[in-house]
Structures are given as C-alpha cells and as structure tokens.
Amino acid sequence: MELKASMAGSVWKINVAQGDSVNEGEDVIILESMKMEIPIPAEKTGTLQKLNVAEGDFVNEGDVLAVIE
C-alpha cells in the first residue's frame, strides 16, 4: 500500500523508520503547508518497506511518500 501526499508541502517530521511496524491510523509522516501540520496516517497495519522522502523535502499532492506491506 502506498502512502501518498494529500497536498503539496514540506515533509516536517517522519515518525517511523524503514523496517518499523506501523498500526492502522498511526501518523507515519507529518507534512507542513501554509503553517499547518497535515498528518499522513497508515491506512493499514504492516511494515514500512520503503521511505521515499526525508525531512525537509518538498512534495506535491499525490506523490508516493512511503510503502507499507
């Protein structure tokens, strides 16, 4: 399952590392846009297989941020 950016912004914080287990609803990444924090939660329980961004990166809406298996 791919986690995608819900809007354009900067990656403010990454709460998990590659290989970590995540639970459904857990905030994996927090974006910052227009001084607002936008959490990107896991849509299912699994393991973070791939992280495509780093803190400070700019992303566009729809960009794949991470992959959870």
Second form
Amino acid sequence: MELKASMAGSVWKINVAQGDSVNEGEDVIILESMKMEIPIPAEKTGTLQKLNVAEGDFVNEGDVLAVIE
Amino acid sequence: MDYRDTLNQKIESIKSGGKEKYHKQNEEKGKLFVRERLALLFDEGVKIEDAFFANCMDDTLPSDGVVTGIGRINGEAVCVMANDSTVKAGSWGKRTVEKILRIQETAMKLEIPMLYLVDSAGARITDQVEMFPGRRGAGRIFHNQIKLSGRVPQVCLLFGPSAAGGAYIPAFCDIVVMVDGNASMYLGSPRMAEKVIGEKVSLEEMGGANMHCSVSGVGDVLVQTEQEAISFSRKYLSYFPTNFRQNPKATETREAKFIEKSVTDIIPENQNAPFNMYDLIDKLIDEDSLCEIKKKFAPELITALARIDGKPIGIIANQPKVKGGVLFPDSADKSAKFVQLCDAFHIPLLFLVDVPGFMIGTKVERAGIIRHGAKMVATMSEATVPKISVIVRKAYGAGLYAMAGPAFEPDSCIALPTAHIAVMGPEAAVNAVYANKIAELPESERPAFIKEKQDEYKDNIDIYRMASEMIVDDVVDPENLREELSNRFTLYESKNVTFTERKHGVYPV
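Next up, the form predicted together with the partner chain, please; the one we just looked at was the form predicted alone.
All chains and molecules follow, beginning with the one already shown.
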C-alpha cells in the first residue's frame, strides 16, 4: 500500500523507520504545510517497506512518501 | 372469467414486473425489486399509484418500467418515481418519461418532497423521437427538477446505473445516495469511451459509487446496501420541512454524547497542532443526531445536519486533522452546496472555525481556487437563515470571510478563548514583514528577534483585543458552548430578512 501526500508541503517529521511495523491509523509521517502539521496516517496495519522521503524534502500532493506491505 | 378477474389478472401481472430471469439477476447483485424498495421506503406502502397501466397493451413493458406515486415518510406525504430494472433495464420510453413528468408536477402542485429511486439504463433508442427531443420529452424532467429545486426537497437514491442524460437526475437533486458496487453514473459507458476516445477503463473506476462519493463529489453518501440507502433517506428527510414555506420540525431533546474529555482537553492551544473536530461536534449536538453529507469528499471540511436540543441545524466545520483544515476548491464547492441546501429550507447554520486559510500554490490557482472560494463566500453571504460563527482557534485570511466572519452578517460571531483572528499566522506574518531585516541579522541573533516579533504580533491579535474592538460579539467558556448555541439559535428563530432586491446574483461557478 502506498502512503501518499494529501497536500503539497515539506516533510516535517518521520515517525517510523524502514522495516518497522505500523498500525492502522498511526501517523507515519507528518508534513508541514500552510504552517500546519499535516499527519499522514497508515490506512492499514503492516510493515514499512520503503521510505521515499527525508525530513525537509518538498513533496507535491499525491507523491508516494512510503510503501507499507 | 368476469371483467373483475380480467382486471385482477392484469394487476397481478403488471405488479410482478419483468421476466423472472431479470429478478434473479438483480437478486444476485443484492438488488431489491422496485416494489420491495417502496415497501421499505414508506411508512405504510404506496398510497396512490397512477399510470400503473401505462403501456399495458404491451405485455413486456409493465408500468413502462417505472413506478410513480405518493406515500408517507415519517408521517409526511412524498412523491416518488422508481425505475424497475426488470423491465428493459429500467430504460425510458415515451410513457416512462410522461409518468416521471406527471409525478414531478404533482410534487410541485402539492409542494411535497420528490424522491427519485434510480436504476436505469437510460433512453430507449428505439423510442427516441417520442421520448427525447420534444416539449414533453426527457429534457423536461430536468427542467422540472430545476423548478422544484429549493421549493421541495429532492432526494436521489441510486441503486443501479444512471447513464448518459439520465445521470442529470442525480445531478439536480439536493442529495445523492449511492449503493457501493451497484450504483454508477456516467455520460458515456466504458464501452463507448473505448470506441470514441480510445480510453480503456472499468465502470467502477470511471463512474462507480466510491469514485463519485470521494473524487468527483457528484455523489453525497456512500452506503453498502439498498436497505441502508433507504433508511438514510428516511433519516435525512426528518431534518427538512415538506417545502420552503415551512420550518423544519424539532424532535425530542437529547443530551450530548458523554465523552470523558472536556472541550478544553479536545482543543490544543498550539494553533498548528491537529485535533479531531468530530470530538468537538459530539460535545455540542444531541447524541446520534449527526447526519453527514459528503463525508468522503473534501474531508478537510465537515458538512453535516445535526440537532441541538431537538432542533435541526447545519454544521460547516473545518477539520484540522485532515489537510490542516485548509480550504481547497473541492471544500469550497462542498460548503457552497450545503449552505444553499440549508438556507433553502430554513435550517440555521453553525460555522465552527479553525482555518489556516485557502490553499496556495500553482496547483490550486490553476484549478481556479479564487472562483471556487468566491462561490463559497457568496452562498454563505446570501444565506438569510440564523447563522452563528464560532471562532474555535485560528481564522486566518479569507478563511475568516468564507466561514461567516463578522463582515458577512452572522447573527453572532463568538470566540473561544483559544481564538486567533488575523490576516495570517504569526510565523508567516513575521516572515512577510521582517524578511529583509532577519536576513541582515547575524544568524545567532535571528531566533530571539523572530520570537520577539511573533510575541508582539500575538499580542496585537489577542482575542480580548478583538472583543474590545467589538469584532467578536462575545468570548465564551468552551465548556458552556452547547448551552450558548442552543440559547442563541432559539432567540434567533424569528429572524426575517431579505438579503437584497434583484432578479438574481451573478456569481462565479
């Protein structure tokens, strides 16, 4: 399952490392946009297979931030 | 066999609809027969059914594929048209169209709600000259819908396809409920799309219920079963009067849902931190009274019917948990339609404001965020029902305007102590005003300077300063907000204003 950016902004915080398990609803990444914290929660429980971004990166709406299997 | 037997035989035959194999096919898809749907919809079945014998000279077209009549929902009379998909896939012939027109005209004369239970493949091409282009052709259905709009509630329950021109029936309704997996809307089928424009796409992807309720916004409520769709429509209508001349009815008062967290616990003081606006809504409304519209579409803004002390209200609330509660073109459209719906039927409006503003950047400018935002502002501005805006936390920039800020004649704009009203937040403002100065300073001195300027800015937009300048009408204790709103909405009930005199406004779309 792909974790996508819900809006354009920068990656403020990454809460989970590659290989970690994540629960449904857990905030995996927090973006910063319009001065707001934008949590990006996992839609399903699984393991973080791949992380495509680093803190500080700019992302566009729809960009794949991470992959959860 | 006497003439009564003949009559009864004809009635039985027509009542059973199309061929058995089509009933079976529907059953396999979890679809109910049209007459079962109506039995579930009404308190006590269809009371009047006219043109039951339409096209009865042709055995293969019972009732010409549509049931039209009057029944009662929550004790109130409503008109209905319901396609029978066991009869030529619910397609429209000349008499089908005439039956739909007549029931709409009945709804207009009686000023009672009009329900459309749609499950139709569209026009019968073989009958097109009789049913498509003329004065009493299918176009007239939409003309009637537009005339009925705002006069009586119009509800569409979509159980199957709503194809080509038929897709405009849902489009002109106040609300469209779609059954996941079976309901679809499209102008051209996937087969046509492949032939005409070369696109290969599935029906679900192009016109499915989930897509329409979450992406296009043409659908409003996604349900899993037909029974769920029907019970939703009965609940939905309980918030509405029968027509625009009447007021919505109150029900028994219920306490708000018990939640251990206090309002103070729910709302973080840090303006940039997310929280769940549904928690605050639960604290304000009667338990189980939330009836959400477009839940899956533009979820950064919540639009929902609800009750406070038994009386219906419409809530427009920013959701800081999704996209920071920022307004986008879709959220602006969502608000515009909902505000019009409530205003048309005298449902008071509550705005719960926690908005960083409208989204900025190339993507939204290209999508026309200015005209979409203007639409949101215009509909809110001209709504004459009682309106209360509650500044929960931040109300920045045009976000304040779009959410019924003081300039737009809300009956009151009240603030919680956590409220911030400003053109922009402190971080953005200090950056905008002192960017050059900050750049000139040695790096070690910058944080202290920025903090000093941000603190000055915060003092300047302090909520008690706003109250002192009479920008907000009151600052209220968050724990008393439900009582405050109930009190104010009750006292505003006699509001009677005309927005302005003219034929109609010319707003952006």
